[in-house]
Amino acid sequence: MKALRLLRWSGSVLSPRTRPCCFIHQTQYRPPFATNFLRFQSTAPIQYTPNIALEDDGKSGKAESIEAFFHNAPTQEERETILSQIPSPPPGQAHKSARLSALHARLMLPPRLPLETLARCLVDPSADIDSQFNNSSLSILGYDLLGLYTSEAVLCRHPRLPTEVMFAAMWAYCGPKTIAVITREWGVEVAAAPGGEVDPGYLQCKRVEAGNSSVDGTGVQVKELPIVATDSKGKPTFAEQGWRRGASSKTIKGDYFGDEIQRTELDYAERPELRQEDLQRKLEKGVTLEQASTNFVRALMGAIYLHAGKKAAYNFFKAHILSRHLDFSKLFEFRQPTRDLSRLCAREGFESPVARILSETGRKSRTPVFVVGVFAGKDKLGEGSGSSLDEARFRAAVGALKGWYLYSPLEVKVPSQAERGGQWEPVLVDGGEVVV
């Protein structure tokens, strides 16, 4: 396949001050230390008025003449000041921040991955509304690039995994939750409140209000509130309505935990005023710590895959998230394995399973215990062990099924091996789950 030349279409989600070309330019020739906190290139230099309001007007030129001011404040205390009136740190900071150094290192990430945009993947938009400031567009890039590198991983290791199993095992991979966790693990820790004047080593976000909190003093509490789930239209959601969501549903109009998506990229397509009200909800009520983390690790995944590749992204992927042990046997859950094992041995044309007793102690006992197996034919599909034989039929075709919906083939390699390079070898693709 044809290999993409990422400097040239990587632009339109990276500001002009955290572009690759830029960063090449600047080993070769560093500005002096003042010109580093200029978020926008400035032909003039403006004047500076210690007393000046720093509001939005809801042009671009607000950022320029904050970072200007900040250039040519004659001192430290002037300096403070403007940080603390800006939502987050300026770009030039992330050189200063001896944290953030140390989180580079740390992971070890790729050494053309710049400390500015490292800083950019800590600014959650509850933080900072201005796109080219937060982490939105990369944490949209990444959530694409875990989920295709998360489901090439379970499906062609696993092909014949239910739908209902496939779900949760993306979710014990890559879901906000174990998200959260990869950034406690790598000692991220968060800042009391956004801020320009905050260390760029610090996740920054806008926190929502606790639910043990009171509501204007009235003395309710948050969590006492009622809250009703919406989508994009203003209506109450599946879930709301009491309708229960299928597998067919949660595979064409889900996300890649199967989860429900409240609005999709059509609906800011047509009214492209909806990604403004989103983001101006997210700033006034604020996020959890939860989703904060997943917007960071979401976003470094794409910023890696933007300024270093995909092999750097995909090897940072294997470190990071697939390098963790997930147990695919406890993920099932089988409410009448005995009906479902039939359906699936008259569907594949094996013979009708039948239990035999294999061996058996102290039936007049206190504990008896009975081994039984599920045979199709001459061929032992499963065994399982209990202390009544109705037990033992149930775990013998329980774990027939596992055996049959855990086959992993020998030798795997996923679609995204071919863009590297490789060849490419068609993998087993299986009928799907028995439908009862």
Second form
Amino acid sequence: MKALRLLRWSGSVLSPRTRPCCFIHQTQYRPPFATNFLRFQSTAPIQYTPNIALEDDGKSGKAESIEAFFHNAPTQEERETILSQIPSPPPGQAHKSARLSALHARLMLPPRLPLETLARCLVDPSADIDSQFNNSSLSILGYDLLGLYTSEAVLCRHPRLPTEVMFAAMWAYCGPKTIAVITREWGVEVAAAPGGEVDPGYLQCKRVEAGNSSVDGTGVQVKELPIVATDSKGKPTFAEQGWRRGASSKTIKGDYFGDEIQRTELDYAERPELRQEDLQRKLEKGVTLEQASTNFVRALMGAIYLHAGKKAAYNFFKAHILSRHLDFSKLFEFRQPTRDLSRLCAREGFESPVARILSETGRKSRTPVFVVGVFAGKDKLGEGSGSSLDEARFRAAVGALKGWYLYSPLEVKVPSQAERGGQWEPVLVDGGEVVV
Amino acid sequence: MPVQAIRTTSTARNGVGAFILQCKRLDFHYCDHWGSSKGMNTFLRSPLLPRFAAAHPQIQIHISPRPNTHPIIRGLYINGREKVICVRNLEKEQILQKCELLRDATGEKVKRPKGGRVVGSLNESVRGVWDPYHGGNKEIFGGRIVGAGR
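Moving from the form predicted on its own, what structure would you give for the form predicted in complex with its partner chain?
Following is the full complex, with the preceding chain placed first.
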């Protein structure tokens, strides 16, 4: 497979302030005064009234105009006024934050990832609606990358996992709940309220109001208010329509956790005004801490990919997400294991399974123990013990099924390895779970 | 109904992949007048502190005066707890040792491991849990158990 020249692509995506040039150089190198002056002149008009300068008078020049304006402000008070009026800290503040550079060092991020981008990753769309300054674009990329790396790690190592269990494994590795925990374990702190004057080392998001807080001091709790149905919520979900979703529907129509996608790109293409509406709603209502941390970690993943390349992104994923502990055998929940097992044996051409008692003790006592093995012909598929014959038989069948589904090849090469300069090797594709 | 799944979260194993240092901030407080801060003031002016800070970029370092009190070092940790050490009348080398102590701490309360469960592990035992229904058959000859266990 031909290696893609990623940095060439990403250069046009990134804003000029966050180009992947060397991190160390950026801190030491100051452009000569003349070039600075020229750039200021070439961007948005600079006036000494904050309200005018902060209006968006041209998408491309907004970042520069704020920066330029900020640096040209003569007094400390004026600077503070400007900072308090913008929704998130300007990129130039990133180098002044000890908290941010400590976070950069703590996560052992590649030096090619500049502090400005790390600061941008920490700005949630609920804090700053402008996609030039928030992490929304980076988090879309990061979401896809996390999905790719996790799904190949799960599926190549356990090629026989049933679909539902695979979804659960994906959720356990990179679901929102796990990512919120990861963010906490990284020592990322959340700003009380977002704003330009806030230290850029904080996670900036607008939090939803707590359910038990009172509305305008009236004593009525927020959760007691009637829910106002909004038009922009979109189609009713499958659950609302009274449908139970099968694994196939989840695979085709869901995201990689098997959850239903509320808003697809198709919806946005049909009604472009929806995107702005959704963003506006987020800005007004706020987001939960879980959603904000999810956006942050995804954006960070995307930022590492853009600035430092595929290898660095994969190493980061391996170090922080894949290295976490997950016991796959505890993800299963069988309803009728004996039936599943006999279907599996029929499909694979084994003899139909028979349960036999291997040993027992205290049949007539208060605490009997039976050890039952389940056999296909002369081969023992599984074994289980229980205090009744049925319990032991079910446990034996569960053991046999887990033994089949949790098969893992000894040496695995994941497909994305070929992209990082390795040799592509085909991986085992299994028939999947039994259909009952 | 076919096999269903249970949603759980994966658990962190710090150091298996990345290692996150648990100490995230050190605050140094000194006093200009009191004699007990003499060692602290020398420490803050000596190259020991810049060297320590450069070696640990993941720790934020804050220095602030705290007049008319003994000098202290306060460590803040990822789990939200803090650990404070009073360094009155200590020499600068001793203060550096205290910094290293705070750096290496997890922030948890110091607990004495009780009982037999000193080692905690997420992995299953290689030998499995012992049960009386498998393994060697036990025969008793003259009061001695022969061939017990696996």
